[in-house]
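There is one chain below, alone, in structure tokens, taken in the form predicted on its own.
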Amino acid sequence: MGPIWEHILPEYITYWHAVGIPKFVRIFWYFIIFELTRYICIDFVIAGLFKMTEKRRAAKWQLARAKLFAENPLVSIIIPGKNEGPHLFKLTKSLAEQSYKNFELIIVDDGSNDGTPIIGKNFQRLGLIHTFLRNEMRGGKASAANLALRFCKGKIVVHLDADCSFDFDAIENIIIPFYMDNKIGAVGGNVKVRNYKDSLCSKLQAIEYLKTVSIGRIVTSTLGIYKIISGAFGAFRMDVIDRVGGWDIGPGLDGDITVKIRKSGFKTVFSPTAICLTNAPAKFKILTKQRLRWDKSIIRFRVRKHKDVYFPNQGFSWSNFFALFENVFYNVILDFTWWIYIIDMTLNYSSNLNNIILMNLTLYFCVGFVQMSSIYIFSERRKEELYLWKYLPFMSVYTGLYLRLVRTRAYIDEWFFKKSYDDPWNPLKSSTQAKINGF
């Protein structure tokens, strides 16, 4: 490296250049083996294949769309929740503007203690919703969703969160895949953050959602290992959801029912053009509670409840094995491997920790921009999402430290203490019954 570059580049980068490749690989083995391979190499290969087959998929999509509108099946849209009354007007307005019109709208009020019952009944009287149901005593989201199922008349069930809004063709785009393959049992929508300008917390989640949902789920769906249909926006064949017995009590019930559907022999796929906008937590305190709940569910469902997918049995499937193994490996195993990496660096390279930290931040910073470039290729909101690029430098700390700390605490709490059963997100009576039945 010449003297000019030595003056331009930061001292720690010139240091690593002088050290040489072997030592660089030894020190940054975690990033090279795991992060670079998964989030750049694999993602770009799959994204490239996805782009290359665009014309063929478009032709198949149009044929399926024609079949959908020729049949025009009734779709049952269910919205279970508590204290969701204030969101119902915007929700019904968003759904009224949908390109697909043949649907019934079923709202389930799960023991609300605000004005939701009054709002819901008025909306039903005015014809804005078809059916309003109420649990006088709160039973939890699974209980409310299963109650809605008893009143569904449609061939396809779409599960929504009340605080979401949708692109005009979102319902159409989430049900078209059912007409592309009769083995598809469930379809996940593309959830993006609507309130990304509210705070730094919501901005970072918006970037995270773009990476893990918009691109990450294209990758897993293409590989046939897509394993979570978001409760904010997911579609299910009614006969399939009947076969698996509806939702089980949880936090993490979205991933749980997806695994149940896969284990019953049906495919689960992602529809990137079915766009749903949701509000993300605007404060880190609220986000931490949410992520602790989500991360505990990985241990509860992927490791404990559905452990049978990892062992040869009569219903063994390699796709189900890899779907859950990939999730557990990249979230749980690599989380604890990262702590081993930190111990390794602290014990063996304590004198160089400042250079190691700075280089790690640089590597993740560069990877973040590369990932956003791939997101930009697929995005239908390029101008809006361009706003988020300037916040990419914060992602190294957000995903590399904050989310790791939250995940580690969640995994320990659930593995050793089964803390998910104490989460107030579910009523105590429901969690107690779930624990007894092993849900």
Contents of the next structure:
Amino acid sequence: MGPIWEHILPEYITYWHAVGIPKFVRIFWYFIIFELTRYICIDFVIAGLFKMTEKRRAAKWQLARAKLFAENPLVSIIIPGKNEGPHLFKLTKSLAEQSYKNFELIIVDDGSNDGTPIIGKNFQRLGLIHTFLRNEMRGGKASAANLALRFCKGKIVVHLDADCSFDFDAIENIIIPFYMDNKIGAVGGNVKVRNYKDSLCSKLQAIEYLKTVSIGRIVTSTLGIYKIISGAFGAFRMDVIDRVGGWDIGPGLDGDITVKIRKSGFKTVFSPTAICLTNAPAKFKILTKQRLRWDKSIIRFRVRKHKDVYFPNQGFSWSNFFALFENVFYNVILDFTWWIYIIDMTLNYSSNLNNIILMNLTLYFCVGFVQMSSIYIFSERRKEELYLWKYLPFMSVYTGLYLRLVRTRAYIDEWFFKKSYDDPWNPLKSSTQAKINGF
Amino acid sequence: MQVRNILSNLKPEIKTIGDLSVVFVKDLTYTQKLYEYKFDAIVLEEPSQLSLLRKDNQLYLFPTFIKSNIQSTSDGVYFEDNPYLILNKVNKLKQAISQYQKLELPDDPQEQIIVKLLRYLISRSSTLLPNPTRKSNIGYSYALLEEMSIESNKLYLIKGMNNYVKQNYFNSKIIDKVNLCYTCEGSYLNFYESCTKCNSVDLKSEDLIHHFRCAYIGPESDYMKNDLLECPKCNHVLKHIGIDYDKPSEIHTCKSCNNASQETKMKAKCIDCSKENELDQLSTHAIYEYVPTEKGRQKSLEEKVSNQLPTIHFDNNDAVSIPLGAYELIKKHEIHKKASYTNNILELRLNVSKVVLDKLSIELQKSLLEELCSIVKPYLKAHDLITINLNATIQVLLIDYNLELSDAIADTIEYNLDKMIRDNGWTDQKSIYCEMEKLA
Ligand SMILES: [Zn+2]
Ligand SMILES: [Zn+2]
Ligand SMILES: [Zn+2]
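Next, give the form predicted together with its partner chain, keeping in mind that what was shown is the form predicted on its own.
Expanding to the full complex; the earlier chain stays at the top.
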């Protein structure tokens, strides 16, 4: 038997027996104020509402579906990217299985330096893709997507990542919402992790995606403050995206276009049944890089570029305010509050840190299970996802510590040094211009 | 007047220039008599006569001059006011051709041409060079070879030459490659870009412009405003390529169907037959310069092998298809020894209807004829011969047949070939015409 059972555990239990409720709240203020309210109270209330309205929504959905198939509009699927050639065959296969058939496939090769142009041109000749476009010089994801836009003939544009695959009804389910409400300008798809068996890293991301991407977005969508349409799978009304001038320079252009659409007076919603599987980074090193980029974009776009939504001006809207504020609050503000919490604990409770850390882990662990059960209610892949439950204990460290540290690093880099402009994700020429112009 | 002209043509005018006698010829058609005279060089009044001269087996090697200064296969120009200029050259050539004087040419027409060609080139220390010319359908001509040969299809000639390269009589040096029309083998092609969707040639091609600061991308015309480039998305004026914008690719907009595409379909329209070729329909042929080799030099010096048949291996029980030259030779030979047969020697000629042939490119015609030959073979005896002549006729030499049998065979063959062609859907009319000639 280790020291845990002989020494620490009994002490831990007696300690918490002795602490009264007021002191408990004092010590775990961070958890109680922020985590518990958000993940338990809000999520469950919304989930409950969502369940309750299920019948009405289903009827509305069926009606919209009937309208969609009656009109059968052309949908333009666009896939901008660099060196994506090797994914194309699988992708065309996955799309050929779709229940919605009236679509054109437009691939933009953004300055690839591998066999992509050859593969693309061949596929175009074979009729597997309708239009293959190539920029000899890389222009970045935004310009590639804008080029595709130019060639789209459809009424609705669906933006995909080449390494994704789709449920057979994914395209149908991502465009049905447009037929439910004509103020809807964009719909986000439900992105899940395909390679969750690869490594611990991908397993934890799979759980994280389930929590934030699936559940989190149902909640924000229901509240009308849904603000990130994933670049991996999103649908846009052609006239709306035209009106906002297409995509602007990234990184984080997924979130950016959503905000632009919302600002122009359209709604953005989440379609939980439009399911897309993507490969998540299997190594923490790559994941860290990806997250640094995403987190920097929150500062760059949500805080800097679109700061006007926080001020009462002409186009002010409460839902846009909350959409961005929720995002900034739960990411940026809470991240710094967490550091305050850590400082508070080290200064005031340094003798009991052992017990406090252990208790925090316990709390997060319990919340994780409770949350997972709410996911279980919604998911259409329950059985497969049960596999992930046993990895839940790691989530306390993953979201509680790892993601926080990465986020902090990203915020500091971006806030003080505007590091996102040095990201090779964009070509230097674009970043330079973006920096000069303060985008 | 007319009569006197012809008479004057008949009588060649012979002049002595220095120590040489030179014959002046107006029209070679009436000049059989030339053989009776002795001379060292020929001056042709008409350069077009060169072609007749080269076909003539006794005259082709003579130092030959023409009076006008045009490109030709002659040995040079004869100037009336300065006749002595040719002396030097004639003397040199006399020496060079003396080695061939006693040698006869082979009987086989094709062999004849190659030996003539070799002798000519070697005596002139020259090579067979292709001349670019609009007058040739393939864009090049081999003037000397064409003058010597009765064959006018340039691709056949090239194929023949390449065969001699394989046999090491020549080395070849590639000079060019030509792309030829699928239907007529013409090289006079007009290349143009057309719409991938509707084939229209009414395309507007523009550069795409990518504006860095706002990621807008669109054709140049989107940006055109008062002689300036101004971004339609962010209203900034584009000033400096590479700094605030670039042109990553091109875009073609079809004015007739409005299709915008980065690709165009390249087509080649044949000026001669109006066929709009896809690029991969064009047939590509290499054009070579041919240089006689040492083996070629030996060949040019070969004594005529009289009456000896080319060796042909009859290694199965089918009749054999052989080149036209060999066929004609064996035919002569067989007629000659008809006494050794009890029955007749007959020639069966199978003509494919023009309706069918016109539908096919030269290449396809050839493969059709070859296929027909392979159908004919099983009906024949092992020593019978088949060849394809230049008029796309299959000639079959039936040796030692009685008339009853040969008629039966001819009927069967005609019926089967006709059926095969009709089954292929090339025509629904009679497609094979059959003639039989009793040779001996
Ligand atoms: Zn032609
Ligand atoms: Zn067109
Ligand atoms: Zn611009």
